[in-house]
Amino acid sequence: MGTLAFDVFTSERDDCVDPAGVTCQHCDLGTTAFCAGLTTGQFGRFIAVLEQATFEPQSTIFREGDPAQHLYTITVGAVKLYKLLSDGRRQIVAFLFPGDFFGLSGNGTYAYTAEAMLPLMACRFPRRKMDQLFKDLPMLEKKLLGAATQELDAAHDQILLLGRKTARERLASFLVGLWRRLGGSDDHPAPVALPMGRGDIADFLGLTIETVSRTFTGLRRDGLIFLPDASHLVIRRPKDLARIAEGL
């Protein structure tokens, strides 16, 4: 994902050259990039199917039940993703950031509602024309297919997180997530930006906004985080909240 910095973003982006030898100007994500290691044959084909798509802060890219009708990838922003009950509850089930992949369907309508975070870039694909373009060139299928068994992977650890881990272990497990999915090493502990406000953490983490509050309090109050402001967040000891994300 990017470097680690508060405009991580935000930041002006680079023509991205891939192993291959082709460059794309519509992301700067380098190997991370869907389309990396395609042949100057191949990236053809590839683009030829891709859309560039632009949403606002809290736009809606589509809803729950809507038809599947695209896939998207991030190239700049963050997206959430969640379900409503019927009375409006809501469980936010992902965060979403450069180079990850969203849309997926298994019965031709999209499962969750996506929403921006922040300002968003995504290339857009229709999924007609990339079911076509997978028989192809069955390499973009199987990087397909890692994404989808990531998403998988990272259900399991929400039911877990949900079914089993106290407050305190809840927050902690998300803000070592996010933060070692920015870039974060135990030997440097670093500031990870937070595009979501409390209530969206709360909503993923199945706690109330006064909760989570409390929690963030006390994980402050312990040394183990430092707040600069309501969307920054610096962990000071990481391999301690780690032991608490654990369960230690």
The other form holds:
There are 2 protein chains.
Amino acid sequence: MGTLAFDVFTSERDDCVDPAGVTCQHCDLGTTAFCAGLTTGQFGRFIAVLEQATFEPQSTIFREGDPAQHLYTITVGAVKLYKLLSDGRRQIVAFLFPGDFFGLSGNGTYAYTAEAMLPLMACRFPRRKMDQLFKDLPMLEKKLLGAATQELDAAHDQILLLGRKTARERLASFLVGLWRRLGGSDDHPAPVALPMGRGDIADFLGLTIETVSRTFTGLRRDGLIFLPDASHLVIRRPKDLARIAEGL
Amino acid sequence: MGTLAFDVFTSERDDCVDPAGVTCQHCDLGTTAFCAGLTTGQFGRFIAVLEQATFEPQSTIFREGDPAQHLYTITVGAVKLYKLLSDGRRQIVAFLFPGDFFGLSGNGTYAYTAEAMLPLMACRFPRRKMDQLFKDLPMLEKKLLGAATQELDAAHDQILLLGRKTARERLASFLVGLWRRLGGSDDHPAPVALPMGRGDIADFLGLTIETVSRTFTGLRRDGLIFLPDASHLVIRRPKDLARIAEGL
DNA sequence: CGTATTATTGACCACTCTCAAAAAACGTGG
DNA sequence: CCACGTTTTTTGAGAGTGGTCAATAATACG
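Having gone through the form predicted alone, I am curious about the other one (the form predicted together with another copy of the chain); can you provide its structure?
So here's everything in the complex, that chain up top.
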């Protein structure tokens, strides 16, 4: 999984060159990118420890229990993180999109399996080079702490959802959040493509496929959402759906 | 809520003096303490931004939505963090004990309410002084990132528990984890005091009080645990209880 | 002790799960 | 492009885990 040039992406900072002499493959994340705000000199040290990685859809990036050798941040695509019980029960703990991090570990091994849901591009940082990088660029450590804090908030929201919300409230919460993250507009009825199937949604919301399907049908029948097909979503009444999500 | 001297605690580092001239109130956390590993000079800067805070049992430390002005680390006592839905449904997102942090915020307001479960002593750091402190003592930022990572792992475990485990598996997981954290021994049958009631356990495990009570009775009838009274626990067969917790 | 709170137990109910089948969508090769 | 098989989604009927409502028992506290 070597360094690749993604020259399909236009660069806003064409002064940045990686050590191999290849024009740096920028993501289009702007100020939310991990590397945003670095000077050219800092960026050189940054790019020196960075690896670009690509993964096929449905491919496993790492498994629960593997030694935690890399930290990842997504530039293009989507990832699911999940944990398994020995009898096969699965819980998806997060869906991640461009700008999100994964692979942080407390004990040296990954606590979850990471799997690409779409063709994936990610920046990858070897764990053993991170200490030096943080010493050089303390701001990166701050950004990482901020990202971890946000992930913790999201995890707490998910705990509230799983512990205390009904199936209808769970799906409403999920769709409202996803709609926002995927750029759905409250005014324009442009459908948003859902990158995951009913099974993944079920394993994220602590439900079964059948209950997810029935609940989709219920929201559709009540005019809250519109489904051009099973994997495309329009939220017709965002305010009402958000109220349901909060249990109102 | 001013600075207090907790001279009931014996000090291992009696060379440390806070700016007011009072002998520093050490916690007995050893190498796990936030301040562990600091030199005397560093410790001076550390203590300069630190406030000591005490809280009565059942008192609220801060509420969900309050401006996030402080970061806390527990020295003595126990804390619960919870979120509420508008109709009163409550989800406890964490029980915290000495050495644990709380109060990190992504958006400037607390995402949960924090309440003392026991007489509480905590070190408190004003958010506006943290940047300077991190610049002086970068190791503290590393420790905080490590703590946030651990909390994130714990949150993911709780997500798995709430999404995919049965009531029996949930209580078994909870008791095994609590037993370890409160210093229960696999050999000695010394009961451990549970600092929370059935209602708190229910709101942590996503169950009702009645189901928690019935499940306690079930584990007791099966000889896995022993309850001298409702708030004291002995785990009789730790291995078997741990197997139940993992769904085996 | 008497009172209030908390925990336990019981009977019944409902939300979601399980099992099953039908329908729709997708992919592949002819 | 269509026929076919596979996979995914939807829908249906029935069952079960855990919830609700209610009463009793135990505990804590003045």
